[in-house]
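Here we start with a single chain on its own, the form predicted on its own, put down as structure tokens.
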Amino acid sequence: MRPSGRSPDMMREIGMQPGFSAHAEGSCLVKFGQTHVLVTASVEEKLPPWMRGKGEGWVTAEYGMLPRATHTRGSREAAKGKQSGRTQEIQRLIGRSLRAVTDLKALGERQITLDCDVLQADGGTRTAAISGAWVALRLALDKIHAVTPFAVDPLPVQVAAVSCGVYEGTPVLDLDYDEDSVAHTDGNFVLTSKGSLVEVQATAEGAVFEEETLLRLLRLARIGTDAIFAAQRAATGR
């Protein structure tokens, strides 16, 4: 039994709040259980010097966690001048699962940040900032659009991620933190709504596991991923 009470291929309750934000060009407060991401992406008509000329945009993102995220306080890393390898790693993630989704030549000679904060944590803060991040990206390129319109669309699929890993000897989708812990194999799952995997990162914490395993993960993946999709598509009115 899971300490959630869930079975093993079940998420824990998804919201997506879009518009959160009254200032960013697209925001939306995701929420997978207890971890809550707030998502914004800003829009800037311009490009870091070593992108321009090339006409095409790029998409980036940046990833923090609020100091009682979690159960004890942690220090802003601001206060410490620099950003911890964890960071920088989960940062990274999210620009390329989005930079993957998104036509860069159609965006235009454009820069779109995706600021994913997270406000409180309980498992799987990654996969909620990037399926939050398509989110707010899909309503800065509407609005966009609505003002000079795309004359093809830069995100024609949605991308989204979810954890799945292995818990007292079951293979199980979307770990908290009680799961997540103290879980023998441990993995993130990146795919499209098309079916195609953008990035899988999956590591044995306790014991090795076999191929097979693996499989039984994608596999639960694929059932996390296909509820995100509807929720993103309902958030955007797509």
Second form
Number of protein chains: 6
Amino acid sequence: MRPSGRSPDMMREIGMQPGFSAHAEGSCLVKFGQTHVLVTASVEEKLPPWMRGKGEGWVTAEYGMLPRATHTRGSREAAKGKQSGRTQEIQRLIGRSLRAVTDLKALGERQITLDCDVLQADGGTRTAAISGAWVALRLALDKIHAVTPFAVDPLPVQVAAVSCGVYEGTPVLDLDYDEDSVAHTDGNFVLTSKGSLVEVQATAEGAVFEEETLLRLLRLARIGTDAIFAAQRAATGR
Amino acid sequence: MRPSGRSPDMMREIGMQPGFSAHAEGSCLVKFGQTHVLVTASVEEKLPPWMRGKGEGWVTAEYGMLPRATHTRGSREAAKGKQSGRTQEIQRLIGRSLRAVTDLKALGERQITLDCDVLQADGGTRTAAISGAWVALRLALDKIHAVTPFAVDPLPVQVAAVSCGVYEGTPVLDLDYDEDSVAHTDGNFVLTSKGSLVEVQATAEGAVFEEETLLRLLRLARIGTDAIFAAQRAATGR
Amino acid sequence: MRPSGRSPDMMREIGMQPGFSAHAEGSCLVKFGQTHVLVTASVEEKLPPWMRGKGEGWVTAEYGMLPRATHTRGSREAAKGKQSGRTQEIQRLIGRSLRAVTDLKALGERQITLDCDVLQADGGTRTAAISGAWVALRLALDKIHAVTPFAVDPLPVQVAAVSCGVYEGTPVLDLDYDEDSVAHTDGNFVLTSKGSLVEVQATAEGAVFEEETLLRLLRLARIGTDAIFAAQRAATGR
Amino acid sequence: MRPSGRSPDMMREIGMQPGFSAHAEGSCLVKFGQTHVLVTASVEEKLPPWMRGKGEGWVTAEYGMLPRATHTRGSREAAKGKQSGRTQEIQRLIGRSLRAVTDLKALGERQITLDCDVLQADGGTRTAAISGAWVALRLALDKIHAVTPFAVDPLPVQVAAVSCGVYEGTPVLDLDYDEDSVAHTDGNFVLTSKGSLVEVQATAEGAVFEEETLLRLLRLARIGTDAIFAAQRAATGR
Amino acid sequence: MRPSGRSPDMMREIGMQPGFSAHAEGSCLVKFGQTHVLVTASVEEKLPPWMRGKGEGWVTAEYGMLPRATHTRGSREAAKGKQSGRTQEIQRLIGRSLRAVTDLKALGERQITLDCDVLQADGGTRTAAISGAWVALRLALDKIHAVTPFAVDPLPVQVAAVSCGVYEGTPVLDLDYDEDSVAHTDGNFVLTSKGSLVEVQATAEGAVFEEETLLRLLRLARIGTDAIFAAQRAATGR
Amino acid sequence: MRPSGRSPDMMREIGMQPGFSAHAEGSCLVKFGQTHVLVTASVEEKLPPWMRGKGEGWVTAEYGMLPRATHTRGSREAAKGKQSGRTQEIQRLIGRSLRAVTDLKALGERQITLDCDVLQADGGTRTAAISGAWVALRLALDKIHAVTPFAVDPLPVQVAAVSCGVYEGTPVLDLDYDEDSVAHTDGNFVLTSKGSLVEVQATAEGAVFEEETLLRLLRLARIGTDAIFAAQRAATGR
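Let's compare: the form predicted on its own is above, so bring in the form predicted together with a further copy of the same chain.
Zooming out: every chain and molecule, the one shown earlier first.
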């Protein structure tokens, strides 16, 4: 039995509140149960120097966690003077995942930055961030499109992510903190709404795992991302 | 006429949502109009080394702003690797203001950290932070008190803050961004619910000011903080 | 009775030694009793990128303290790898105070940096720095003027600063270290030679204060700055 | 056809030179073709504070690349003052992979640090590092064992890693730089000598991929790691 | 002819003002012509952890230069966030030089920090710093001795330093900035009052030099340090 | 008797393996006994901004040590976030030494960076680095020359370096770690193949030294560098 009482293939309640932020071109407060991440999409009509003149745009991401998003307070990265390896790993993953479904040529010479800030954490912050980032990006593109229409939609498919892992011997979907902190195998799966894979990261935590387990986790991830894709469509009116 | 249509001595709508954060001992999402600050109070039963053994506690604050809290995206301090002078100035002010109304002996040997993170900015973020921090601190103390009662309440009075300034020649209360960005004189006033002063900071921005102006701004601040005190009481059930 | 035997409204001896530094365009070793600050004004005929092309100049300040300026040695900020929040707060205040009395258009497209380095500290280093910075700036402008005359004097009024506070229940002028370290209320007042206010910062240190106290401190500050203005004029031959 | 002329399931020549470093308790210069990584294992009979008193040891890793290990010179991380996100991601992966096959209880209260420094890079530096780190760790444990025998071998199985990816539409084993820089899908697979999985990381680079591709890459990885396991045994005399 | 009109073996005017700083246990404002360095000696009755329990003391040095000590303003190291390689090289040299003549056992378990801050620079700042540091250290030891007498004087000989170099083909003593900036060979010589060598650093700047030149520069250094030793004795009443 | 059994004027075995690195324009693995340094020369046809437009090139050096190059593991400078004073001192020395024998005008507007990374340390790493850097630089210049011939050879003479010191009262050549860690006087000598001096650094470690000692050490250095010059010629086919 999972601590939350969920069945192994059950997602937590998904919340997607579009337009949470007044200033950003696109934004979404995404909730996977008690995990709450605020994602904003900021459009700049200027590219970093190394991207200019290629007729392409860029999508990048930054990630942060409020010090008391967690059960016990963590130190503030700005005060420590550097981002942890974990933070950098996550923001690189988010950026890569969104770029995998973005047509950078169709986007044109502009940069969109996806800021993912965890207001409250209960496991799965990076997968919630990716899933919410798609909504924020979609809204920002719609806003650009309303003024200067794209010839080709730069974001033709959806992307979403979910974590799966082995909790007390059973593969389960969408780990919360109580499960995540004791899971022996832990994976993050990023998929498109067409069923293709964008990123698979499965890690043994203290015990190795078998190929069958990897495949089972991937099956669960397909169930979870289908639910997220529906929530994304609802939030963006697609 | 103020851009918002408010009269010179009119506050923006004040919102105080207690318990916004699930994990923190105390928390408050404070809103001064479109300025939204999430404050959490984290209790640690351990003091920094230099405070130990004095039979006293400590209250400190940290401040941050999400990159897209503002009209245009600012860079992330954690990514830049240091907190700006402005950030440090503000978090020192918040900590000082709350300590001024806290009885550190009554608090006992524990530290409370007030994290003030600006989710959305429209002027007055530091004064909103101070005002919301009182609520978060009050709730955290109440939570401690429920388990291990204080002999003496460590927080016998309220503290609140508001900015006032001279907009187009007229002293006005609670500057929003449109006013703040062009104000010639700008002041932050921190007051107690007994009418005493905790901190006065008045600054000439491009033009000097007279003593009468300072006094007029202080009068407005009293009007504003009275409204904030009422909202604080409502939020904490006092 | 004050530790120094001064009456409540008595400044420490003011010293202003212009031209202390051989290389700087303007310089002043300013002394408020045992507080000694070396201020140099460095003129650069080049502006920071964000200031260019506006037909205006810029005045900025940096502040530092030699490690053994104080009773016990403090660590060197260059060795620690960062400036403290206190240092940044002070140098922002100095820059703001000097800009408030400088006509940046009349200055033209050049930048003047005021380096304020505390050789010896006995309370009031920031106010001594502001007061000496005016002398260094005045001398640097005179030096420019001798070669390429200004159509309009960019520095038509004087600016000076002094600290005042409540020592053992009595409002006193120009706190030295013995007073400052135990004062309950502490204020820094920046005024112009025409009697206008540039900056007022009054802070409760462990006890709140009343409006009457603020006004009394301001009265004392006017007495102190009058003495400083006279010393500035003597040092610059005005 | 692959640039190197290899067939899709062919590894580059594997070199494992044990004892390359005179001082380290264990060391190995590992070569995957033109990719050369020096790994040293340093034993400290002291744990980091947060690990003490649990009756367990710790294995950790650090990763670096000489500035001119690559085709064009990269900047030195020590001179830039920070490790890149990529470096941190890699060193976390190496540490995790070796810990997954180490019995930390059997190791006892000591820490082993695996320093992986890339002398020359031609793709696959992280997988070569993991594979060589096993040799360095094995040798270091043998050295400890010769003096103070372990009751239980802390490293009962081997771990190795290899990269696989899709080059011009064909899944291939052990990407070199020419392939890696244009591959559409790129994966790193960490396996044990018993065939279990330790870590799977598959990433879409500009194009998504299907589940069948993931499985094909995993098949190739099994072929590659079998060859590496043999080389590890030869290098350690097992 | 030297720019200053000095003969090749002529020092600049040496000034040694002991007790310049009110707080430090020992201090000296040392002048070699227009080069002015403030040295303070700070005594701590506590050693850094790695020195404790050996029955010995430690002498260390830090070096800094005010931003406008030079002809054009340099950036402030505290603001840049790190000390330059030059600064570190100089402060290591100063510490080593003073330790070479200090009996660390006789000093006992205390640390003395010599802060050398250049108020004005005209060449030879590091040699002036070493020479003035001896005075500050001597005075600090005298102050300790007056309270808790040393059984053995920890500083039985003097140490001084001077720069020599080849200016327009002629070896000259005590280079000023005009000479230093064009000298082909440049050396810093640290000697004791008994004529022994503590440190010799001779460097080709754009042209190599011969052994005879090195010996000639050393002869000049002996002339210069003799004058400095006399000034040190006068300043300390020895 | 020296720990290694060498006579006082005997070098350790010198090894110079040219072309160790596949990518660098020039490279050399230099060995002085158990001290092994990998030097690469990287040519960039672009100068740092402050060097441009002078019709000259630049030669610079960086130095690093692998964490376990030494008997006990040192911390990684990239992880600590800064280069030590020692590292900076050494890399400045290497750069200066190579520039002293390079005709920067003949080199033309390009920069060559010499990366010296210590794979294994047993005393004398900086002198081995300088000696090996000449080989790497020579090879890089030969490679440039083969494509775009130099009118004048930018490197007409050789440069080499060796350490000498006083071990148990006897001046000895080429100190290894066992000697270096207890030597009372320690010197690094950089000489050209024509017998001229480039840099002399002699330091008292806990005891002063006499002029005769300096001269004796210099004699030993000439013996040592003659052997190194021969090895350099053999390695470069000169």
